[in-house]
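Let's start with one chain on its own, the form predicted on its own, as structure tokens.
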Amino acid sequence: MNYKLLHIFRNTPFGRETFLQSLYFCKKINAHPVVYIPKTDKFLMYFSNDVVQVNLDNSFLAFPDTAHEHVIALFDEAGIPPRFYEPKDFTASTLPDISSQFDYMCSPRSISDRSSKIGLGLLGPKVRRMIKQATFPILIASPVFKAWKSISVFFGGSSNAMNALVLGLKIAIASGFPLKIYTVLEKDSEEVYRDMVRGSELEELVDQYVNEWCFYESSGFDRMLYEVPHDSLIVLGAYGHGVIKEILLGSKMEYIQSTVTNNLLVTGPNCRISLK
């Protein structure tokens, strides 16, 4: 298990569902979850272009006496040796620095807002900021544990979308699950998108691992979301171009994250994916 996934543990039934998702993800791609049980309600993550202070919802500090044993029990149930993360550096006594040297990170849709907002499909501002700055993909867990059995890559032709395609192929190779590409045609024809792949080093892998490439007219975007299997891991890139989209996730991403309950694996603009 060479890859490491950072998981911030929340000792509640909701947090258990999120951790089950991390365990499942890691088992499928041969990675190892590393669990941080927070002792304070905030921490810092240093990225190359930004420092993100995460203010945790109070539920992350719930029942500290049982948090460790609950994590151990879930590791045992998954058959994975437990591994914990303890911060070594502190910016202040109650402000630990959490390493950003991980390969993946699992996050609920929000880590600093009330659960009532999560139920509405909202993505918290801290999660958005981590997606924007992280050099690794972030797994946005479904509200309850859902085993995924296929991979769906949303490909719109941008550099970020190409990054998502590389990530989708990487997950397909590791998990052995089938992969489909979904593309909404904007102004270009199917051949334009296919040529993007033909002209890349991914052509051979796409021929080998992609079961189907589904195209939709722009008016069929909602139909596409409905036709993506409910138990499929959706892989997509976040953020478009321009000032407004630098603040937001990109209009399509905003709509997708508030509409589907699938697990999402998101690559941000600073995310670098290697097939190795």
Contents of the next structure:
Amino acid sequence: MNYKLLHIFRNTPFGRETFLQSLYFCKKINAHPVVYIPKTDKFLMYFSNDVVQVNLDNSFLAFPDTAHEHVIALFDEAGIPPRFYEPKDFTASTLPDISSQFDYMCSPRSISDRSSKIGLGLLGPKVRRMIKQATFPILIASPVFKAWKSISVFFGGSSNAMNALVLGLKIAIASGFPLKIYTVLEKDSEEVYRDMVRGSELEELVDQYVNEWCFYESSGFDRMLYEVPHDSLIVLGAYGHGVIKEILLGSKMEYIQSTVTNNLLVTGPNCRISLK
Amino acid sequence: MSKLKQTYNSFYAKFFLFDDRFVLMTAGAVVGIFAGLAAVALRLSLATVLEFLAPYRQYAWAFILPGIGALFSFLFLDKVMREGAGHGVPEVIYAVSRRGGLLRFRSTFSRLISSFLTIASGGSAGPEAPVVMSGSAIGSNIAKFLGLNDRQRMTLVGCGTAGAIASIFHAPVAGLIFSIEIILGEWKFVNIIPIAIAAVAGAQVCEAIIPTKELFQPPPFSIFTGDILGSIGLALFTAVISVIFTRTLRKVGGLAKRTPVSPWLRAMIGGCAVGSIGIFMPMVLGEGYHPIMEMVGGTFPMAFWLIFIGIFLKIFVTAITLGWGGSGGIFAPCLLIGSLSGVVFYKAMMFIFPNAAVTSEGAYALLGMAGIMSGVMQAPLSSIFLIAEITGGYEAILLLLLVSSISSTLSHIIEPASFYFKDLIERGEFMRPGTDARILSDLSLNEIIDTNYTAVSENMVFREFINIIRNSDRNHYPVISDETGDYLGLVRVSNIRKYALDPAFYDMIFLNQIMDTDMVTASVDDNLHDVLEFMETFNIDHIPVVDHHRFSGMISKARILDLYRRELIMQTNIQ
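Right, the form predicted on its own is done; let's see the coordinates for the form predicted together with the partner chain.
Shown next: the complete complex, the earlier chain at its head.
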């Protein structure tokens, strides 16, 4: 495999924990972390139909003299050769264009306009916007390093959820970790969800790699979150709603990430996952 | 609900998808209206605040006003909007040149507000670049909303520019030409119609809200033969002033970056410096439309030397305003510097040849504007039509043609890149449609890279490798490290004949002994133009793409040429 994960490094203890998550993730799926040490507090990512400006908080620019050295030390500890990303193009002198040609990206939780609320677990509009436009899955790491030993796919039957299932299978194949599917039954019966998987030519792989498929009644959403093992990587699909829809309808994604402490791997509506 | 959706889809398919020109024409009109509204909003709010602050400018403490304005403008842009520095037009050109016209939604209003704060407080800048940025961002975001492709999005960006310029100057033809000459850089039928519609829509919005048609109204004048020589002389003068203006803008901006002061304080200092100069010469403050009206009308009261000094002071205050943290464009300062240059030249000419049969001072102010705009922007057509339209007449069109063409040519010889393009050219990011670099940059790297290659291990025995090539039609095999998965080198079938023909070698050698490790590699971040240059320099037809030490695939000259042809045909077939 030749996958690359973009990691935006923050030279603080919190940033180190996040980077450890990226390193662990990459080791497990045989990908390579590529580190970008930001020199400005904002950068742009151009996707096919949108341009997302990511605004970092000042902690990402902290202690620039030691950032490089700390990254190399962490790479060495993980036994992975260090790789850095240097932006080549600039929209304006303070706005580097960061390539969107990555296979994964680790999103530190504070990629948000409302960094004051990060402690409360809010994702922020920027992460949502990136999830909406990104062609790659986004890893939302737990606040402290936590090795995951299994994979849990939240499967709700939508096309995004199907993408998440494919991604979960892909991670399970690469890492060798057991995979469980969790489904909350909204209106349909268990059989409808199983038929969806049968219809998507994934049945064979699901039979081979999925250890268990857990179903919950619609009122059992919280119980499902409680029962997901704490050391499991949660893979789920998200839509990247706009702010208004978010306020009116709320967001399961927001709720999940502020409730569980697991690492999350999120696929957006434009995410392209291939099992090849 | 589903029936409604079906009806909508059927209408959409029948009307819009029948021919994308309908989409572009309709969307162009919408973009033009919104861009026009943005321009009118800025124009009216500026007029109101400038009028409100006018009585206070006579006091000594008023020097601080532009400082406060620049400070708020900087803080708004940097802390609230978190936008990069710059006056906007190069950002739009960059978006069209490299990013298929993608612009952020916040750009639809961020520059309008920051420029309003700068100009209304007295900073020397123009409202045109911000409205161009705003209009273009409106076009880009409407295209995004409609899910249009890159080419259509770029056309709508052009529509936004045209609508904004047409509205702020009430000059639809100038809007159309500026959009095509400066922003898009290509005259194509598919662009011209929607952009013309947007320009008309923008101008009509302006007329509906601000009924006065022309921004400046010169008295009627006659043209004499002596004006031909006068125009040539004026063109030489304005070319020199244009180059001085362009270089001062860049030098002062560069100086600001090297000044060890925090950016917000820098903006304040710059603004106060502008305000201090404005106490002694108020005409250099703001966008400067009022003194231009007087000069065009032939009623400007200042003496020759004061006007002459005024040219350089205006250049200086504009450079300080824009270089030290303020926000705005150079369009209006160009007009003021141009009209001052025209009047100075006329007065000097009258002093030397008092009996010369030439037209009026107002006409020379107009010609001076065209000369400076052509020199700074190196876009003669935009200057000619803008001046002709904003003054409501084409009497001086011959002289405008003469001044604009000579001034732009001369300044191009001295300063090969215009102010708008210079930064982009220096960064290698200025690519006009139809050029090799642009076509290559439009090709997606994923299209070019051939990933269908079998990677081989560094410790593979040659016999095993022979079995692989026997069942494959490839001539190149990337060698990968067993331990790290890194790319180590390449085995080329043409280079291993002597081993292949001698079975004695089969169990003796490993691939890491025969692989080619010196072969130049490309990265996925390299642009195709650079990759082709690699190929030319090293005289090779294939180049391995190695991304962060991992083998990503191969790029071949034949494949690039194939896709280049396809892209060229696609781009040139669009009528």
